[in-house]
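Listed next as structure tokens is one chain, alone, in the form predicted alone.
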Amino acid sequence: MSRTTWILGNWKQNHRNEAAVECAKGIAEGLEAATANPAQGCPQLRVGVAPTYLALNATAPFARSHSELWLLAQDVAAQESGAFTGEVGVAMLRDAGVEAAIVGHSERRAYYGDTNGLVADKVANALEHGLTVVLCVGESLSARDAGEHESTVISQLSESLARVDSKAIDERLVIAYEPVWAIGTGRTATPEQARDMHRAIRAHLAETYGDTGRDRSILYGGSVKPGNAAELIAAGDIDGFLVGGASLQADSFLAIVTAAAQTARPS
């Protein structure tokens, strides 16, 4: 899978079925216009949404009817089946039309104890059984203030990919960088800070996996909105976004898609 621009909406614990249908319908209907007239040299653009598990079936028809709209899960089990209460395996997700899963999101790490080891198991299981994985990494406020942001993120990345071979990485791996310190703290990551971390991640992947690693798509997930999307993309080395709150309304999400499609990406 070559380097691609991804705009992914993570709905988190929002949108029951009726709201999920309304939002997915609006995105599907507006996607063609939002991706029209891309900037010169714009790479392939992929758009997706990640509803709650219970809204997957309600949302799936819009992904099936629109080949450019991907359906994602917000998480995936570390095992395929068995006595694991509350878990959802890859085959179950694929039955619902899911093509990709978010793994290692900062909220899963912070609130539910998803360690790097558990994330590694989830990543390996999902890739082995055919899902695309959006692997999230990011540093805390204390790590950023201590100047340990790069080492923290690279450690997360390395440990989370410990059980994966380069072939699986080449086919179905996307990275999402979330500056946890800039979410809900009143502090904002600048486009330059985001770009610099993306470059550090890409350098590590290239050093570890060669051209396979260098060509991974790296997304930014730090409070992306229609008003800052174009500036972030233009900073360079940012291959799209993992969008939270702004993805809950079709209009604001499509505005981010438009900004990404129409903004040149310096290498």
The other form holds:
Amino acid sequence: MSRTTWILGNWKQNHRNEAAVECAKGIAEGLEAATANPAQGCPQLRVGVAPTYLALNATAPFARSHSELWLLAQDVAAQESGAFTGEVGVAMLRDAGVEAAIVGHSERRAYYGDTNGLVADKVANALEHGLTVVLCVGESLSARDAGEHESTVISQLSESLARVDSKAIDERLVIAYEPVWAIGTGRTATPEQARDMHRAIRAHLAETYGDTGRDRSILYGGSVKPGNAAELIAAGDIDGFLVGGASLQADSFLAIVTAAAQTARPS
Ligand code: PEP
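Write the structure block of the form predicted together with phosphoenolpyruvate (PEP) for the protein whose form predicted alone appears above.
First the chain shown before, then all remaining chains and molecules of the complex.
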């Protein structure tokens, strides 16, 4: 089957309103050209950016009217509404034009106490209320060095999906494999390391959820740049990218989109 390719930018705590608008506008305006000459067999491409909560309203017009640019949130509350100071719920995000949320990013797990249990609540709530979820998983360097990278990621995955059943695992669930040692470090996983982990994730999803699980898009994240995007896609089983640093400039982000569109997938 031909799984959707996603190229998503995570702006983290960067880009105040003016810079966010400039970047979103640049991406929206360049998107048509960036996807104009897809490689034969290139699957449907979906491009999105995740500004800070406060820049969502300012960037939403570019997502809505200029193109097919998706607007994402960098996180989402585990509850729909109520006395949860500092949290932002699914309905609020949807009001702002948000279609998807990143959940379980390693920075949230490392600095803000997002355990697998909390991530599971966020995933279940977001899916139940109609948001697409980009669920992040990834091992630390010590887990990789100990040869425990696969078991670490698979247990993160199964615990983070503990509160959803196979009915909820539909096209609104996207997985992002992001080895912690590759995020913001300039050190990318080799195409083979990324592909092998994606295969392990896919096998686990297929075993747990059947065909629907097997058919999920699995993205790679960790120091993706215009210069390494094509070789990662060409490795196979990599359905796009979650991009941090290189998504902060429209030009470099669009170059990654172009590379993903123009690189043939192995059969
Ligand atoms: C990320 O934070 O999701 C990420 C992949 O960052 P970077 O591309 O900067 O490594």
